[in-house]
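Presented as structure tokens, the chain that follows is alone, the form predicted alone.
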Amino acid sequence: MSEAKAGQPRIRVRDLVKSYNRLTVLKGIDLDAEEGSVVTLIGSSGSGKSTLLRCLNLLEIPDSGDIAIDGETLHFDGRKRAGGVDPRQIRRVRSSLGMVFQNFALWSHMTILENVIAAPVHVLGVPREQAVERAHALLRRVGIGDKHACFPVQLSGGQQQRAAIARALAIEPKALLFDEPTSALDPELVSEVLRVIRDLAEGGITMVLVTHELRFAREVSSRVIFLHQGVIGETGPPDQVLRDPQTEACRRFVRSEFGTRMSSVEE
């Protein structure tokens, strides 16, 4: 991975706005993710968490605001087509951020190995032999090295999500974006995916993570951001936001996730 420019966070977002028709989902979001940090987004359904991730990866084009990846700034102006951003910049950003979706998003007609090498070979132009060698190493890293010849349908949900993580890593991203990576999993499979994410965090990979797994967020996060109705309702170190929320909206959310006893977040 390339190094972030001196003094620049790996990801910087300023005054980001995104609307769908008359509904404004993001209302001026600011976010910094320093190199090697884990920024976790929490909040109720509809608060804008997934939309923010999709804007970071330019799967959705913001109406206005700035997104800087590794010091390269994209300025969005809703008065211009596609926000006024050069399509080449959009392609560069998409190829530098690995995205892991809640529903795995693996190609069902490809083997796991073919899924992992697709973007490096066909988008980035990596020689196939080199891409295959790296793919095998990544599949071993996430604990499914023996599943390379399987098709997604032959794997459990946890194994499919680990394959999706390997695919995201295969492009050697500047940062990883996780959108509720365990929400589609049976409870007994959640821990195996969280274990992989924890290992990646300990390895120093920059991440922006959307999750309802608040105990896990407290363990791995550098910073937690509580989104509420399209704005940042609270932000700070995980112990502060999850143990001692300063706003009533955040307190209600944490209680709803942990039950009525706030002390359960400390277990």
Given for the second form:
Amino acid sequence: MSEAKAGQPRIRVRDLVKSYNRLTVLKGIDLDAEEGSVVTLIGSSGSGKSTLLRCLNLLEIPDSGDIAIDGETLHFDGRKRAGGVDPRQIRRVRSSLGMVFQNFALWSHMTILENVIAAPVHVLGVPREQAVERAHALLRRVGIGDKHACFPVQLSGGQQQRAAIARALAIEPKALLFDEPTSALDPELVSEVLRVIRDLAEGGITMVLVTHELRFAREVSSRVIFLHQGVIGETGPPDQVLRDPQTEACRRFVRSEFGTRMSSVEE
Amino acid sequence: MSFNLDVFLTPLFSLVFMKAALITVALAVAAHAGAILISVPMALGLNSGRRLIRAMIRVYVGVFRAIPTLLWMLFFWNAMPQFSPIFRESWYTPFMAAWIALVVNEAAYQVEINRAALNAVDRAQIQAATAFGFHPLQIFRLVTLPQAARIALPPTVNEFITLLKATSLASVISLQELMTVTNQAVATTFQFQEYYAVAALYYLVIVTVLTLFQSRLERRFDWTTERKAGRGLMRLLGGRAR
Ligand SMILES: Nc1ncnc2c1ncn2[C@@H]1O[C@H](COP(=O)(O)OP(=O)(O)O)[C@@H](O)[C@H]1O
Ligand SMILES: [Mg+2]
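Target state, the form predicted in complex with the partner chain; input state, the form predicted alone:
What follows is the whole complex; the chain from before opens it.
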């Protein structure tokens, strides 16, 4: 579906290697996310999906490889501190990607509005008034415009995750990174979050999405990457990877996932 | 033998006792403020990876916990002037000596409260701030500090109450706080019941007012219960996000 929207690559990863102590989690990953595309990472637990996502916004510093965000290339050399990359450049990359976490990770002492304006105001230097105005618009867009004065604890999980999506959108990111955004939700709250993510995908926002919702992945993805044992086990259009996997490992994974998870956005 | 109400009421509303109460409160507030100021960096040091720094702070805490506050009062008032002429000048009053003794002593207790509070802050929220490109100092000011402060509030108020009562030790160095003026009054009048009751009432009122203030503060900065989440801590701590 979204292959037609493909343009300039927003995220380009080449030969990414990341290890923790002696465990090499990523053994040379390539990834391209074209502008407006949705790249979905699937794979069994522990296959390195979160690690890859966290490498993209440098929450983890890769051992080696290249990451380019919108043309700005970072080359990592694991022998140097912070991979040989300037901390200011690291923060700039981070503030250009909006991350959505499995457990929302909203700042619990701030209201929803404060959560949404914090990064624009304090990191990007957006004038307060402007940030507030934008935040209200974003909260309306994710369907919780009336919750701006609430604290996170007062919201349901689904509302919190939508607030977290608004927070990620508030920095006008080059891309959104989702790490299992619905895995911590009660089943009845999953669809409201997936609906927001789908709207964003259809609105042309570039995304890298880690999810176990394979039915949803098939609907929104431009490309699916199956991570297996530290490498890309299989990649291709969603209909191919999720319906007709070419490798035995991917076939087994897809079959077991479809067997256990059925939720999706009802049309 | 009977309780003389006049002897009780006269000092209760006298300038001498009110001023003494003021000195007591001022000393406790100033000492706790100083102790918090130096114990926050110490708590961060204890959490840091540097082994030498951790060891030094451990020694500090061990020493100041082991030695009675009374001894520190006497030491700072009587012994410091022997170390350096600076402590023989007019600025070095009993108030200053008592303040220093209480600060260094209280910091040793406050550091553990701070450390526990800092460690209790949700890692995921700190990570989220990192992911959005906040500078480490911004993360501390905007996320870690406000949350840790809220967690540390109840034990810190407890500490303050203990500290408030410990100011009475400054009577040994003649600081004109509540216990000193009480002792001076009973020494000449022998009206023990009345004057002790006056002092007791002053302490009771101060601590009661403080306790009321504490529960107000706790409710105001309560963002952990669904019923009523508080407002305004960001403003209190100088953060602009509101
Ligand atoms: N901070 C860390 N320290 C050590 N090992 C880690 C760390 N984070 C992840 N790992 C390990 O890396 C592997 C991949 O983890 P992760 O990327 O979280 O997988 P996934 O998200 O696909 O479930 C796992 O074996 C995990 O135990
Ligand atoms: Mg994961």
